[in-house]
Each structure stands twice: as C-alpha cells, then as structure tokens.
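Next comes just one chain, in structure tokens: the form predicted alone.
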Amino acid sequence: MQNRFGMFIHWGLYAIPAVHEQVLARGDWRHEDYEALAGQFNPVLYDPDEWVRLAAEAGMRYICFTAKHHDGFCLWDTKQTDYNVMHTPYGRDTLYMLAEACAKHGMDLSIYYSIPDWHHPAAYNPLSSHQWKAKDPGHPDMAAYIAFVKAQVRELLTGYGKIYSFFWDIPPQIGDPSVNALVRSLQPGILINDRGFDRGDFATPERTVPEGDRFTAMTEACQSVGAESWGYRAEEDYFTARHLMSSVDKIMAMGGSYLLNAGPTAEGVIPEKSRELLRRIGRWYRRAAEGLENTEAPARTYTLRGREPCIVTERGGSTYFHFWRGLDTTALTFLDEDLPTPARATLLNNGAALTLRYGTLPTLMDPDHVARRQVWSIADIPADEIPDEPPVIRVEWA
C-alpha cells in the first residue's frame, strides 16, 4: 500500500432515513421496521461510472465499498441470505456494477465487510463491540456465523474481479487465521486490514491524525467528509476542505494511505456538498501528489527556524517539505550547517518559483544566541495566496 489515496463509500438501507449508518441501533428502531426499508430501496440514479470519475477527479486510485455494514443488508447478489439488494425494487447487483465501472476506468476496488451483523440470528458475539442491536443475543453460534462469513467472502472474492484490499470492520476478539487464509487464497496479493480474525497487513486509524512524523507499519487512515455520519445524513455537518487536506497531507507524508468517505443518497447520488469537497481536495492533491506518492523518509534531518510543524519526504533526488498546519511566515530558514546547496525551490500548490537566499544569521535572531553562522533560506513564499491549503515545497539540489 504505497501512499495511495482512496474513496470510501458507505451506502445501504440507512440512506433512506438519512440520519446515520447505524440508525437501526442508535435510533433504537425495531428490526422489522428497519428491515422493511428494503422494500423502498430503489437507487434509480445510481451511476457507478460517475462515482469512479469523481474519485479519479479527486486524485484517488481505489474505491472501498461497504458490501455489508452492521445492519447485515448486503449490496451484492449473495446466495447466503435474502436480505440483499436483489430482493428490493432495484433488483440489481450494485457491487457488480461498481466493479465493472472500476475495471473500465482503471480504478482499483476494495471491499468493506462488517463482522457485527444485526440481521443474522447467530452473529451475537459478547467478546466484541457494536453488539447491542444483535438479532438474537440469547442464541449465539459463532461457528455457524463464521461459516456464513466465509461463504460470503468466497462470493465477494470470486465474482467481482481483482480486489485490491479487504476492510474488515470491528475486531471480533476471536482468533481464527483460517478466515484471512481464505481471503488470501481467493485473491493472492490482496491487502487485509487489522480489524479481522487475525493481525492482517495494515493498521486503520479512524477519524484521527496520529502524532509523529513517520509510521513504522503499513497504515491506512480513514475519515469521512461528514463529521456526524459515514452514511448519507440529510443535515450533515461537513469538515472544511482545509481540515481534510491537512489530514491527508500529514497521514500520507508519514508514509500512510488515506481513505476518504462520502455517503450517497438513497437514490444513489453523492451529495453536491460532498462532491465539491472532493473536487476541491483533488485540485490540491494532484499538485501535491509528487511529494506524497512513492516517497521515502528523508536521508538527513532538517532544522527549521520557527515552530511550524513540518514533515519531510524525498523522491527522485528532490526533497518535499509538508507544512500540514500551514505557514506563519513567508520565509523558511534552515539552521543546518551541512546541507547541500539548493538549486531550486517550488511551491507545489501553485507552481511558484521561490527565492533562495544565502548569508549569515544575525546573533539576535539565532534561537541559541550563539555566533553568526552561514545559513540559507527559502523566501517570498506566497502563503497568503493559499490560506486554505497545506503548503508543500519541493527543493531540488545542485
């Protein structure tokens, strides 16, 4: 998972009440009332090609689709339960349609699968979380449920082409390596997250930006454009583009991948506000991507005068300085005495060529108040022209 940017899609029956993807539990609905929503599910405006084009416009390389969320409703033609999209007025395999669109446009496809299942009668697991709306907590049968999960995994990983990664949700606190072994046998080379029945390949920080400047293990952070829900919410409170761009910049500069979610409506349309955010982030991301994708940790350390948080990446002989929280000044002064000579500095956000200066640092401005030293600076940075973007500066060396 080499620093890739992806789209998360949370979609299901919960788009109809348009409150929250866990409305069955959080709204304390009766099971029969919630399950009756299947009779209304008819996303006649669903256009997976449009979803894929939007993801590509945002600079994304893969789409992770919620094949089954906690409510147990399945968005593919599963033979393991009738509680699926084929038994709705829509009656079409939405996952298959998305897989076709991804293949046509060169977009990778990932699959999300919830281990909690509030519809399956044997799924209650007292060792795990998100169990409070289980269908039949008095009669758990984890062996029967795992057999059901494996049968569905076999369907998902044999009928929809190459799958890039598999996103389990909610660790079951039950060790069963045979489940991930099945996943790998069906899709050699697939990446599996750490929320399943064993350790998996990558960590998944959710709605958070970890401290530090470099991940020590493969990581895919996930966030939604909406602050309240992952599924479609009619009265959503959206994050700002600046907050989301800063999160993407820091996570990816640390060596991780980023999965950004949008929840489509019951009709199958990604809301315009979500689309606007994704396009805005994409305009920044496409300019900054060379400092985020296929990069490495720097071979040397850099000491900057000032307090602006900065993460450094390298690629192809160039060094990239990521100011994910923004810049307070229009110049950067490097205090290191053993740096090579810079040849060019460019603000990737707008392509501006920046001024390079050489000279001595006056004692008064030296944070250590020691003798003058030779330094170089990047000056005339038009930070005020990009107030809502994290600046990314590329330095090429002589």
Ligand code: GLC
The other form holds:
Amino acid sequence: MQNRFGMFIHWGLYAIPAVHEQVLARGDWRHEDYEALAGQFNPVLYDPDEWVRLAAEAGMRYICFTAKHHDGFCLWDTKQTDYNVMHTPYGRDTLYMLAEACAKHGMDLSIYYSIPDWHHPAAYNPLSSHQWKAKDPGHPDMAAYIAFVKAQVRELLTGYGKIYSFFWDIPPQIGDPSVNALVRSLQPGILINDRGFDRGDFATPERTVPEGDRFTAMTEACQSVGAESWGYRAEEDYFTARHLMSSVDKIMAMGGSYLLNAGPTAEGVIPEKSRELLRRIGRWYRRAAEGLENTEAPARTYTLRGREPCIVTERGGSTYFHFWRGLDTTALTFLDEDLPTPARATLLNNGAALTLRYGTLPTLMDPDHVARRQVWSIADIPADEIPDEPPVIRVEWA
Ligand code: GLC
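Please move on to the form predicted together with the ligand, as the form predicted alone is already shown.
Zooming out: every chain and molecule, the one shown earlier first.
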C-alpha cells in the first residue's frame, strides 16, 4: 500500500451514549430508543479541518471514516434511507465536509462500510457475525439487501472525490464478486480489504501485533487508541503511547500499513486524550518514518548479539534496525563475518550520531569463542534518553 499510516474514525449516533460503537447490540437499548438518538445528533463542534490537521501532525496520510456502522446510521446524504445525518438537527453531509477537508490538505480518504445493518429490514444474514439477534429480523432477503448496498456504494464512490481504499466490515460469508467489481469500476485503483464479498486486496489484522518479521500479503492492521471501544467512550482505557508506537513500528517494519483509530465525541471533537496520544506518536513517527515508508525487506540477514527482537528494513542503501520492544543494552554487536563496513550509525529518535567500533568481541563471556573475531559494534546508544519510544537505528554503509 502506498499509504502506510492512517487515521481510523469511528463516529455515529453511538457517540451520544459514549459507551461503545455496538452499544445497541451489546447494551440493553431498545431499538426505537437508540434510533431516536438521530433526533439529538448535532455535532456543532465538528471541524473536519481539525481532524485532518491532527492526522497530518501524527504523520498520517489517509483517513478512513465510518460512513455506516453496524447500527445502519449513515453519515452522508444517502437517498437509500432516511436514517442518515441529513435527518438530524445537524442536517449536513458530514462525509462531504470531511472529503472537502481531506482534498484541501492532500490527505487521502477511505471509507468504512458495515455489511451488518441493524436498521435495514432485509439485512439479516445468519452466515455472518454481528447480526442483530434481539430484534425481529424483519424479512431477511440478501438479494434485496445487496441491491441496497450497491446503491449506497455508488453514492459513496461517485459523490466524494477520489477514495483511496474501501473498508468493508464483517465478512458476510457470501461470495459475490459483482460488489467489488462495482467498487473498482467506480474508483479505478482503489484498494479493497478482505472483509467484503470476496477476498479483496489486503488483510486486516485487528487489535493484534502479529508474529514474524515480514507479511507475505498486503496488510493493513488496525487498532484503536483505547482498549475498550472504537467509538467514543467516556470511560476509555487508553493504551500507552509506548505500546502503540511499538505496534506501529513492528507492523510497519513487517511491511504492513497501520490504521489507528480515534472516536470523536457527539459534538464532533476528537477527545483531548486521543489528541495527545496521536501527537505523541507523531513526534516519534515523523522521525522514524524514513525507516518505515517506502522501505523493503533487507537484501541480507544481520546477526546481532543481543536479546532484543529486531526487524530490519532497507531503503536507498541505508539499513534500519527497529527495536520495537526497546533496547536492554547500549551497544549492539554484529556477528556477521561478511558485514559490509558501516560508515555512520544514527539513532533516528533524536538524531544522535552513534559510536562505531571495530575490535575484538569481549571474550570471556562467549562460550563459542567467536570472540576472537574482529567485529563491528554500535556503541553508546543513548537508549535511556528515549525510554518511552522504540529505538530505530539507521546504518549507512561505506
Ligand atoms: C470489529 C468491531 C467493529 C469495529 C471494527 C474495526 O469488527 O466489531 O465494531 O468497527 O472491528 O475494525
């Protein structure tokens, strides 16, 4: 994927109760009461320019917006249902406003669209999870529902400019290649995730940090700033910036993209705590990005003496060592016999030039006596000065 770091936005009526984006199904709401929240939706402080500026500050290049979540409420001027933002006190097309702000700031826009729809009477699909179980499922009719989905897709992909990627949610377990064919015909070049009516283009590990050093397929991982909810939650359990930076570093060094979510409030504001986190991550990310964006897997392997897990990327002749879990020691020694000669080593986190040493490996500790060899070390790494960031070290070769 060309864009590697993006902002996920979960926003909808559920921001009003401020508990969870699926509060309608998981809480004890009656359907009528939840849908009546549309009569209160009035995000008077909604300023999409602010969201876009925040994303840019974090180093992000695209925003993925929940046009419709499982509750079925639509955040654009859809003609397919009245259950949409135009029929609220706010009465303005929130997606259109965001699309304008993105275009103005050169931010790409992606769309999230839930296939489960707890409002549409034909939408019940027993093959898929996240269906509304408590309500009379109406008259399940997937053919009719897919026609509705296609009509909405047509609106979303023709009325809002260029759309970078399409994020279906909750695999319907029904194959229908005509749906993504429509998506592609309306937006040539769009990327589609793997949660729709066919496998699409990219995988979507959610809230996990996958094992391994390298993804084998196109991947966009997603995570939220809080552990409890994707939608705004008043009593959220926020992740630490350290944890999120580690995840971003690991997943992006593996070649994946990373979509980090924030849930704006019912007034339309991204909560202060989320903003702080995104800015904090951005301060690290913008320095580490050269070792993450447009990089490749290394052309060779490196054997570092040490315990810390490390993923290596390369770009333009430089090699980047990502210690996504942090460093335990202040020196790294290469055990490779055929190591090219390092010319310079830099800690990207603070730009510190690191000491390069060529000498005999300190011996007595080493049972294999590999120690007699002459080896290169990177020494005096000021890791303690960046205790809450994953260190990224750039090595330029002679
Ligand atoms: C899960 C949740 C859903 C959320 C999505 C984001 O599927 O059920 O509420 O929108 O993750 O990837």
